[in-house]
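Here's a solo chain for you in structure tokens, the form predicted on its own.
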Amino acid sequence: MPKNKKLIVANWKMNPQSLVEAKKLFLGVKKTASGTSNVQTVICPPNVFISELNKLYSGHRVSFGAQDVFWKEKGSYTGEISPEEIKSVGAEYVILGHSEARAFGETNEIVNKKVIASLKAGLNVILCIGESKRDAHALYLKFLTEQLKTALLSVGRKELKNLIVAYEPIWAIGKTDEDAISPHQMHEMYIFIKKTLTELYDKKIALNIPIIYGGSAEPDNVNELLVEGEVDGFLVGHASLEAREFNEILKIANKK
């Protein structure tokens, strides 16, 4: 995982609907992504498109990732995909613990199994955490601490070099940039996550783990979040499906 670069991750979710459309979308951002020396771009399409999209790029400024994996290497697990299998088709990153997966019943314990298996396979893990709402007594901070602690249970210090934490408040997902988190709030969360990681491991390790933001990351708010929020990048959802918008985010991040 490149150091001293902003990490911009495109989560295409279950889009687009065909390989032809997927190639068109990728080619629409390829030139800009290839020219951003201060940014590492990660494209996370549906798994069925990874291999073909990987054939369209041969540089190092764009990488590919999966949106999820199973925690077993192989076996009778119909419909599941292992970390080794996605690596074999060109994936270097994987998104784990996304709020949409948690909404379908994924627990912190399941996320932990996936984190351990993915790091063992040598993948860069983008670990998503986030609260559904905020309360006046700040109990949501305990919720976030539990998500981090459980997800990283039995994860060794050496493996953390391949870890990225994506703070993704559920209440901000799918909203406009005006409804997303404020730079001040993001800066507070950045400090909180670093503090929690320091308590789990140590300060040196915590400082080296990138913190990115997901939840309505748009061209209109990424600059402030980078400068005032101090984020190390973004997990981009719907804006990554529009080449023009995603390219604008890449350009803004590249200047920082």
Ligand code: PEP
Second form
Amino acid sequence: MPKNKKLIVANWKMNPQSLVEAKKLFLGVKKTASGTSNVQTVICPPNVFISELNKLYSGHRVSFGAQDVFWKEKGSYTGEISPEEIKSVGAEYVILGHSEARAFGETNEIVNKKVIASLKAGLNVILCIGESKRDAHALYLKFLTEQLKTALLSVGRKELKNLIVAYEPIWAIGKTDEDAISPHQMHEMYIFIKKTLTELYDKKIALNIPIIYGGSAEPDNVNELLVEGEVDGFLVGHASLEAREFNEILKIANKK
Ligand code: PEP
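Let's see the other form, the form predicted together with the ligand, since the form predicted on its own is already up.
In what comes next, the whole complex appears, and the chain from above leads the way.
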């Protein structure tokens, strides 16, 4: 994972509905992504499209990622895909622990198995954490600590060079820039996550782990989140499905 670059990850989720449309969307962002030298763009389409989109690109400024993987290397696991398999079609990153996967029953323990298997296979892991709501007693911080701690159980220090933490408060996902986190709140969370990682490992390791934000990141709020929120990049959902909006985000991040 390149250092000193902003990481802008497109989470296309289960969109678009055909390979033709996926190619069109990718070609709509390819030029801007190829020209933004201070940004590493990661496109996470539905897994079935990775291989074909990969054929349309040959540089280093754009990488591809999966939206999930299974934790076993191979075998009788109908419907699942292993980290090695997804790597073999061109994925370098994987999103794990996304709230939409957790909503279907994915536990911290399952996320941990996937993190271990993906790092072992050499994938860069984008580990998502985030609370569904905030409470006056700040119990959500305990919830986030638990998510991080369990997801990273038995993960060795050396493997952490390929880890990215995506802070995605569920209350901010799929809305508008006005509902997203404020830069001040983001800065607090940035410090909190670094502190938690310091307690789990040490300060040097914590400082090197990029923290990105996801939850209605749009052209109108990314600038202040980068400047005041100190984030290292974004996980972009709905705004990544509009080439014009996503390109705008890439250009803003490129200036920081
Ligand atoms: C997401 O679900 O990962 C996400 C960031 O979505 P959105 O940008 O649509 O809030």
